[in-house]
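Taking the form predicted alone, here's one chain by itself in structure tokens.
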Amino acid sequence: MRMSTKAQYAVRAMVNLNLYSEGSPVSLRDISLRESISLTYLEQLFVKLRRGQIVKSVRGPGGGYLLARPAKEIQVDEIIDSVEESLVPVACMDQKHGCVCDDHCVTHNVWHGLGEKIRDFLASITLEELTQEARNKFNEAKGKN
């Protein structure tokens, strides 16, 4: 199973936003340059993140984005849910399309259990924890130079 680039880029962008905001809005252009993610792609992601109430936008000169609430209250699964349609491990678990095997699917419980484990794992990680890990890596890299 692979996470989409939407999920990967959204989480990376959110860590970057949290690292650099320090209470002030951060422009998508700055995140784009630091993370090497297309600005138009980031714009699309941040529309979804705003709708998901993960970020809020600030208009005007010096505008950009801020976290909608403290990073310690934002879990990784929320970020992914905001930009993805689903976090299920197999297509047949998607509620929109459903399983064609219905009641006689012998593997349904396996996929359902896997999906729950993935969701529980992602829900156990906060944006603050990821940001702290990024700070630590940055400081380690700085110390080696």
Second form
Protein chains: 2
Amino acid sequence: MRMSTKAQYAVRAMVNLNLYSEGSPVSLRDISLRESISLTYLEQLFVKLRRGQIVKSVRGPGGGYLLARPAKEIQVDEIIDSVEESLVPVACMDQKHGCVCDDHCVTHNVWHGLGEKIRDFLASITLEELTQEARNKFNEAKGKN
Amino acid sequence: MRMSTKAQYAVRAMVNLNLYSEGSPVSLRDISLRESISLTYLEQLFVKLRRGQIVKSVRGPGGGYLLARPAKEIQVDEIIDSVEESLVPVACMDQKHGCVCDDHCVTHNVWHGLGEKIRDFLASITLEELTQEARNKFNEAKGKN
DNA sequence: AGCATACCTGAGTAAAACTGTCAATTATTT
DNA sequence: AAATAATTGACAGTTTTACTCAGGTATGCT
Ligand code: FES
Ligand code: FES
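May I ask for the structure of the form predicted in complex with the DNA now, the form predicted alone having been displayed?
Everything in the complex follows now, all chains and molecules, and the chain you saw is the first one.
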């Protein structure tokens, strides 16, 4: 039961993007340097984030990526959805209507319920919150010196 | 974010074991036939379930497996713990005290919180409940004919 | 125009994990 | 002794993951 590193990177990158962007585009190179994630790998992730309507791209010099909408309206589960296939814990439930086994499968309710819990939790966290948390941590660390 | 089939099989097998055992041992062969899981794969799983104190084994003819304690005291998360390594969604939290990154890592709280939700949910379901649910489904299906 | 920047794309690859099998052994009952 | 059934460890095929590489395209600046 592991979250792929792809998802972990994506969330980190998004927080970093939001943290250092003040209206202007942030280049992947910068995020790559700050978060120690390979540039080419980041490119791969951001293609998916863009398709998932999480970010917008600006080409050319001075370009980079911007949030597609306010951080308050971006939920963690949406970020993960964009880069990964599924938050549902079992393959047989990938279809929209869940697993057909509904009637006879003994463990259906276990996986279905678990999937909902996971979804609900990740949907309850916004990028805005994470970014604010990051700012606080940063300030605390600064205060100690 | 997938539960391995190992975990899925283990839960199914445990429900089946409890469903057909009335104090007497159930052989893996029987479970294998009823649940269409390869016998040799079941063997692999039950070695781990035994080590995890979920079941007891009885050797020789008429032998098989028994619950190590009442079904009411067996939680789904314990079954999964036995056959799988970890319910924690990220590798860096495998150690007992969680991830050291506590202070500087921005996404720590996300994964930590998620891990707790998953654990809580699976711990809230007992084998007893699942078995009862299975009996109900069986009876309903029977009623229709 | 020409150059630098930075996004964009698809193919490819090494390592790990997953899923399952095979062969051989040990313990117990009849 | 013979049959039953758990027990063990090694092993192989497949899939997924986590990346890299080699190009291309769009844009702004001088
Ligand atoms: S087979 Fe899909 S949940 Fe049971
Ligand atoms: S590095 Fe482990 S949670 Fe951040």
